[in-house]
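Coming up is one lone chain in structure tokens, specifically the form predicted alone.
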Amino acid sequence: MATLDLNNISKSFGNTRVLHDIDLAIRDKEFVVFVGPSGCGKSTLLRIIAGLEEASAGKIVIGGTDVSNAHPVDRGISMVFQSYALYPHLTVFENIAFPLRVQKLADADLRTRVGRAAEILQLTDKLDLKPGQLSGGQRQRVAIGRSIVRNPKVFLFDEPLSNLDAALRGDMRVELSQLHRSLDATMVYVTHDQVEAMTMADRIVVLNKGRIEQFGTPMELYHHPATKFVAGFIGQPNMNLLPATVKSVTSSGITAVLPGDAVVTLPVEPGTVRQGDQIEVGIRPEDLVAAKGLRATVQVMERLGGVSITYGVLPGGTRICAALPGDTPVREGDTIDLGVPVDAAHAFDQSGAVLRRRNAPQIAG
């Protein structure tokens, strides 16, 4: 397999600047995955390492080669699509044998190369089965096949899940992380479901309007996300931002006012935000604690066995959620005391940055 560096790719449609000045360095064997919002550019980049799209600006390098003006068959990746894309009337050993048979490989090797992906991919059974006659996994499971064969240096996966049911993408999650680790492959996969980034990727790549946003691994975009948007992004339920005024600035951090008077002293790095400034105060709903400091008025309680998300609203109107232990005996209509751990919360300022913080103590009330 081989890296894949991109550098400076920019990409316009007319006046319309919609990637710009992408510098990326994936490792070789590595599981990238591209997320971001409909419209960030996600696809659009993805397709300009397949070659689909031309960069307005920049460089691809594969395994150590330029293959900016390369034709996509000459850049040694292979793509799967969101459609399958598979051939009704062809078996399914035809299916995922038309690229070696558009290679005119010799029969034996054509042979030995569908057995081996049809054995990784655990098909070995349905190789003479139409496509109408398999299940949406098992045809998503052929088209990865068709790929798989012809032993590319980079594979490239655009929302190949996004047609399948949420069960059923739960099931292929697995079998594609399962598929990374046998193949030993480099792979860049884009999707909109921060999810399948989370619990797939081995580094994941934030993309907002067309910029990197951050790319780190999933812990590290949760625990340290650089910007408001990959806190808001990242994290299922999202990430609470509550406006908060500054009440004071000392060496050793900030004090702040949330909604309903309430006060936090966070650890941040002195000089980056002075007294009466307006930021954001960051703290994931898994993180908030029964404990006073946040009063919220509960609207809807989702019980989910173990945990039981909780939504409610502050006063002035700020919504809150809390991921609260399963059997929380709190209804509709309760007031809860919510507190805010320290070493847990995040400030961001009015541009969005992260501010930088200190270590602390484990809870402000």
Partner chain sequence: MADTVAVPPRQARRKVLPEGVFAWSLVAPAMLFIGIIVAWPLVETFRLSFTDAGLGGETYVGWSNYAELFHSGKFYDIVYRTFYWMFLSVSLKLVMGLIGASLLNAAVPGKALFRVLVMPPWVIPIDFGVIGWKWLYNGYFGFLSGILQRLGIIADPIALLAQKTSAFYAAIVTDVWVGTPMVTLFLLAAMQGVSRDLYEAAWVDGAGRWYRFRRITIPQIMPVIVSMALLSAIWTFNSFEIIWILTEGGPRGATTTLIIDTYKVAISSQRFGEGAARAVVIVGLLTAFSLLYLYFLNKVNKHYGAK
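Alternate state requested, the form predicted in complex with the partner chain (shown: the form predicted alone):
Below: the lone chain, stripped of partners and molecules.
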């Protein structure tokens, strides 16, 4: 098992630069998730680590060895593909055994290793079947089995759950987390799904337009998003970003005017923000409470049972979303008051950088 360090990785396709100076230090046995919208470069970065793409510049170090120019098989990695990339003409056994056959491993040894992988993944009774006879989740497990038998230093996963239905995806998330614990391996996992990132990662890399926006634990990202992008990307439903004008900057923080002339004083470090500047105030839907503050006209209610996701508009047309208690007696068309809990609110300057919060909660986990 090993650490994985990326130093100044850049990648261009023709004149298009898709990765800009990526620096990343992944610890031994860590489960790191690369997350970001499509086209952010997360899959390219993974393929560069795997050796399927060549970096235009930079260094890849796995377990202290520079593998930047090494063949994939010599890097000590193994990869699980989005499509699973199972060989349809081979049995489950032969699919899992494939890397070992390439290595020309002795038959007895090969059988033990495939058997052990099959046991871990509960595939023992499926070994004689062809991939076509398996369910999506089982195919996924075969693909993982194929990477386990190689005993890699680092496991790479490229959106492995995106071909599964929602229910199965939930199950597989749990299975993958358990697998990570039982294998005690370094894992790098690419997804566009922030729920997968939040639930499985030890630490998350948020990528946007080929740059790292933030690298931190799920709760760090949730409570201390470094940028507006991270704030909007992490958390479900998405954080509300409300335009606001700075009324005054005092020792207790920034006093800002929100849509509908609601005035709040946010306990944040003002940084370079001055009176009269435009900022954005970020409030998570689950932090909004029924209290005096913002007045919103409700447009759509999504009653999920425990919570009611309430979508409305503020005066001036800004949309807002609040996660209210399940039985909130509100209907579409009603006007409601939403209180802004100032300690939970975030403020972003015009560049999108966060203003540090003074009363942020302790981070769990």
